[in-house]
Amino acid sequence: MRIGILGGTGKEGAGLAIRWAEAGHDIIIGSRDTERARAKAAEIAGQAGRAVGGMSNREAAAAADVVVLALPAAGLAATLGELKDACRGKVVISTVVPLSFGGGRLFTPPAQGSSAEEAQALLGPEARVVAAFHHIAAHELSVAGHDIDCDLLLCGADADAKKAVAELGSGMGLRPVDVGALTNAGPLEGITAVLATINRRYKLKNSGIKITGLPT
């Protein structure tokens, strides 16, 4: 599958090349600057011994199966402004978090309910957007050789999509979990500022989420 990651140069973004791009997958990173991504798109061909392309963020759209947003959630408008008709019918992972830090309220989601629902509402109906990937430490991800113990949330409206975004998953160790309609976003997303505050209170790097009374 060719995966095209727009804010791949970030650890999440970065880290999810790697885990991929070790599976398998023909990856492309995206980023504004597209020097920037041909550089960071060399450091992890290096690491999963396997070619990895850069562009900027639209022509990575534009190249791929699957597109990722791994973007900051204050550039989600600036970005996918110009990436409607790219990403058109095609399944788009958001892996989006919209923090805060340094304020009162360290989730603090847009109007739309939550970064997973602007990104649809930005992209139009016919994008496939199911959100993914927010438990998954940029740590882990980038720490090949070892499972990664934490389940995989996922929701979406379509379920071909959610499907595919499962599969994505497994291919990594990660166990799926169906939460229901792109609705859920906000909860799901808002999970992620809760392990950032383990995280920093533990002093951990990597807390997840696993879900019980699933069958294995």
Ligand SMILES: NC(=O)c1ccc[n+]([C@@H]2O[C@H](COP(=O)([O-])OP(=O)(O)OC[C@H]3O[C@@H](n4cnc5c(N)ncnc54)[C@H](OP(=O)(O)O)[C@@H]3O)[C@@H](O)[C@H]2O)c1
The other form holds:
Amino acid sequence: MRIGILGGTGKEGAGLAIRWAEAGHDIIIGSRDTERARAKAAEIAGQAGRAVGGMSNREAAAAADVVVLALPAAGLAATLGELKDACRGKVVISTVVPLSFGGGRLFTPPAQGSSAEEAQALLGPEARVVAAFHHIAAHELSVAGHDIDCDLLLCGADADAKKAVAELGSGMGLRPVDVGALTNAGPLEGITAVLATINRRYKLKNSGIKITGLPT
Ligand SMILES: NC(=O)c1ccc[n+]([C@@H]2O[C@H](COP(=O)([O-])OP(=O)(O)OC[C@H]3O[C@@H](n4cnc5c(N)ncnc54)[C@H](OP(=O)(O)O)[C@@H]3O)[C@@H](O)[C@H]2O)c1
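Hand over the structure of the form predicted together with this ligand; the form predicted alone is what we had up.
Full complex below, order starting with the chain above.
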């Protein structure tokens, strides 16, 4: 699978890139700055022992089979406004969580209800948006060979797209849990606000979530 990670120079995108490169996928790091993308790609290639590409966000989206949004919520509109054609028909994974740090309300979703639904609105109905990976901390992803103690909760409208994302999660040892339509992305993103608060209160970097009662 060719996976383009927009904002892949950041902590979450780079962590996903390492895991997927180690699993044998072709990774392209996207950035607003091509030089920054290339530098991060070289760093990840060194860690994963496999070639990794670095391009602009637009080129990464156009070249990829699967596009991953790993940038702050505040950057979605400016980034995705020009990527409708590049993402048409593709699986688009939104890891984005609309959090506002600074003392006020932590979870600050957009008018659409969630960042994933905002992404869907910006990219149009032909992008196959799946919300996922919000609860998998960058810190957990970046520790090589370390098992991640968290379920992969995901939601979206397209069953085949969700299956593809579930397989990308299983490939890094996560148990996928399908939580239905993209309208559940707001609750999923909101759980990250809870985990961030738990991390702060208990001085952790890696609290996660697991669903009980599922058949084994
Ligand atoms: N960190 C975690 O543990 C974690 C866990 C789950 C979900 N998430 C979510 O994953 C996303 C990325 O998290 P992160 O911690 O990796 O964030 P980050 O390091 O702050 O940002 C990721 C990348 O986004 C790009 N970026 C920054 N501001 C931007 C803007 N205004 N417009 C477009 N691009 C911008 C930057 O890349 P360039 O400057 O190279 O373009 C940056 O390296 C966030 O939505 C976060 O809520 C994070």
